[in-house]
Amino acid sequence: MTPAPIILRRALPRVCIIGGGIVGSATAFFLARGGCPVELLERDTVGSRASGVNFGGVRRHGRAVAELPLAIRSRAIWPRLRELIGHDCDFETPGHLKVAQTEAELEPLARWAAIGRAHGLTIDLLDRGQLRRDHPWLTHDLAGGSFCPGDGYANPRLVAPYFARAARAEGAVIREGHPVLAVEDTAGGGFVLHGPLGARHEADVVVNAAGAWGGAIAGQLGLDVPMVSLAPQMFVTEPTTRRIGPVLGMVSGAIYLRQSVRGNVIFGGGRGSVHPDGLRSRPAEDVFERSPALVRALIPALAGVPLIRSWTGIEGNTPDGLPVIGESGGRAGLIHACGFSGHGFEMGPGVGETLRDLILTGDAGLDLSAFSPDRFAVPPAIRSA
């Protein structure tokens, strides 16, 4: 049986929410904007974990099928951000610019523009001519492009604070080094959520918004919601000459890469490793050499601009690439939105706002149906064979 509406089963549910990263302080937001009372339970610091650290991307383009409606009702959010949460988020628009290295890699790009236009997006394929005539700064080998106004780039340090201090002004609880070390089910229906120092927190809803470590907080609950970490690697070079317009990705994912208004470089490829206990990350040294080397090949004015620093963060990847978003079937009340793959950063005010109204008013108002937590459950027949 469908259950009821979680509104419908206390006028204003008390609402728990494990994990202060961009989706948790989203979330919170919007909840409490909405009246509900809401505690977000942080083990560290809010946004200190990938959502503070990742490269601040804020992308549709190239977005998997089933995350796009998500991705476009997201975007609405971020130019609002400082109507809604008191600052900008230094949340740009240049647009972003994905290149093809070879002929073959040029048919994904036409694929995928028919299908963002189907989703009302402008996508403009640029031939090699194009490609050279409009950004000469890029080196000539490319085969061709694609291009989507209107994508950015944000500052990730400043988002998930941003949202979390708003929705303590909104009345939210935001509880900073307070770890979730237990979740068990109440007699009526609801939640107890233990904490250090005999923490009790009692919930009608509990929202898993644990990013990486979203899954092991599943499997307390009985939910198998397997999840790898991973640490993408980051780089920031000096401040140099302004020359990049749009944020930059290669089809082949090898760099992702942006300039700041002040000039520095911004880049990604690569991964570094993850400490097996599964709470630290390190850069990778082959990585050092290779993705430095990469962008020097694809914008050679580049070459010579000193690095400053490298940096990695944890991130949860399912094993489709997509997240984990709604309520598991069997547990009314039990809300999982985490495993974002390296998408949770774009898309995690749409999230959050997502939420509010699939816990106010049962309708999240876009299908989930792609993202469902009970989507990797292994039939019984299957498990006992």
Given for the second form:
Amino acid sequence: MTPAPIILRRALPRVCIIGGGIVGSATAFFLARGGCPVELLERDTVGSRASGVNFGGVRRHGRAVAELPLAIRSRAIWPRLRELIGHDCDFETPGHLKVAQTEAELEPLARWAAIGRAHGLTIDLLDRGQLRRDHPWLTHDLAGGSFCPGDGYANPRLVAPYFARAARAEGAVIREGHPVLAVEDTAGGGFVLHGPLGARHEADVVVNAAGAWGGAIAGQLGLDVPMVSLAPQMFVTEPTTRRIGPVLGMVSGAIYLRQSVRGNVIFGGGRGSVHPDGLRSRPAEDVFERSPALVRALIPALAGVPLIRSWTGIEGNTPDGLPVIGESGGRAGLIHACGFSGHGFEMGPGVGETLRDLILTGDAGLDLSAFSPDRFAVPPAIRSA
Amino acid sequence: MPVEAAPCVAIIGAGPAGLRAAAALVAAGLRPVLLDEAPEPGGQIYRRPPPALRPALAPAKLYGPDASRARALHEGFAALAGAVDHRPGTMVWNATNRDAGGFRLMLHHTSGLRSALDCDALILATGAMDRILPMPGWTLPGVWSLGGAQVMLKGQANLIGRRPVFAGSGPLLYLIAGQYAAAGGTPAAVIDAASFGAKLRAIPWLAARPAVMLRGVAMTALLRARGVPLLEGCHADRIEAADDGLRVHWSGARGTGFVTGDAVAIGHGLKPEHLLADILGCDRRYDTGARQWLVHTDAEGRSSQPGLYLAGDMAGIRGGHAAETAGELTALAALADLGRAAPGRPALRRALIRQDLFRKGMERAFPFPSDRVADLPDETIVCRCEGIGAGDLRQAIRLWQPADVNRLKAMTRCGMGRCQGRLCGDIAAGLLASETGRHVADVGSLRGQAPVKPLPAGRAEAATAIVP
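Would you mind giving the form predicted together with its partner chain, to go alongside the form predicted on its own above?
Expanding to the full complex; the earlier chain stays at the top.
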């Protein structure tokens, strides 16, 4: 049986959001604008984790089919950030170019192009010659590529903080340095969240937007969301001649790269290590060798440009690489939005808008079934075996 | 990537601290690895000109009264040839703590070769760099750091200008102005924020090393005799480009005015080069005398990380003489911790205590003008790598009320450039403290990240195929 829309259970649900990344902050903003009393509880500082240190890609190109409607919905919000939250967050749309190293890699590009076009996107497939003509800065060894205009990037360090700031202006309460120590079900169908120094937060709806730590929060509430913490490693070079137009990705996924307005080349590839405490991560030695070498092979003109910094962030990855979004069948009013498996930045604003609709109207506006929090649940028969 | 078998002790930096540490380890029968970025040993203070320029730059001219020390260090180290695994032209760009204990150092050689080196004990003798209080115009062409002006002279036998203005604070102003005068330059003026009174009041501490103190007095007398205006107790407020050169506007004890030169060298003391210690997780403390963060050590140079030792200016600015003492003492401490005989430490500790008293005197005589940070004009560039001004920082501080300076960096890009926040980090922290009514020790300091210096492509990377 479909649960009744939350709005019908109580006129204005009190919403408590766990986690102040881009997902939590955007959700707080859209809900507060929708009139909900919202409280956002962030363990550290808003946007200081994966939301603030990721690559900054705003990309629909090549997304998993299940994510595409949400990615497209989110992309529509990005150009409105100045109007919505008071800052454009350095959003730029030079397009996204995915390149194939082998003829075999052209096949998935062609297959995805058909899917993208069916969703209304413009996708230009480039053969070897066209790629070389349009993007002469790339190595000439590539087999071809696929270009999606309208994709781009934004400044990850600004997005969550500006969403949280705008949410506060709409009346949301944003608490930083405020970890959730325990979540308790109350007899009346609501929740009590316990914070530091005996702080208690009562809520009708809880949104678990705790990113890589969302699995642990779900576990506290009896829901098994298997999640692995990984630490993608990023690099930035000294500023150099502006020659790289689009955001670049490889079909193999080995490297993703863009050039900032100031000329720095920012790229990701490989993974660092996550500290056993799950809270810290650091770059890995072998990645320091491998990823820059790949970039220099891909873009020969970068051969002499030194690296100035490398960093990692912690993201939560699910077994199927899709996020966990929606209400858990086992507990009405408990909504998960975590485990974005590296896709949370682009989709964050769209998730916020979608969860607003879900919470206020009962209708998310798009199909979230592929993201069901219950999809990993082990049948009781197997669990007892 | 080749990984070498563990040597016992590695030293980073071949200045006076590193060279003396190496000698002490050799004397104990070890063969230390000495890693240094420069092509030849000596560090910044005893930097040697390239061979072709040596006839023009005799040690007496380059190092002044320290020429005999410089010669002793250079010749002493040459005598150790073979006993030390000396690797010039080698940058240590990252370091990690090994699970089994000890450290792994990531090396980049000027040839482009990369390797990793494992060691059981590590002595950081990475020295110091210029500390600068920015002012409007400090990023103009023709404005140098004091250290840069000295490198130009010692390393290139060249002057930054024929009549440069020396401005800032600290004994290096007089030392380098003197070296320029000796090398044929005509310093236009020395503008020193430190007042004569402060120097007088520091005499009880400076008297711990009377010879060094008198040498400073002689240096200023020499400049005065040459007619170089010495503006003590005056701040360089801003620099502007004029038709006749660079104009340094000053104000202070002697009213206001400006001096024109064909170049400007600025510096307000020195700052330990501690990024590797940060990356390895060493505890730090804010030193109220030095007015900056220092890596915490015990009296013999042990850091909070077992097996990791600090010597020389990177552990606190005490100068070249003390660096030699600390280098030897630290090496002996490492030997003792490795279970070897390490006699003579008490005498070295006593010598260091005397040098510490002198350091306290220098901090009193030439305090870093941290009180001026709060009043930096908005248009002052603070982070020159990213072009972030004091006004940009103030605006971000008002908007975000950052809890610490790393958050301020995230919101503004201040400190994200090629210098890794070495120059701007403390200034940004000072602004954050003053704008939010906190003590600078309570707003933290920028976290170190690898690579500690811009890392060029390695030769091992000459990959032709893209293989993920």
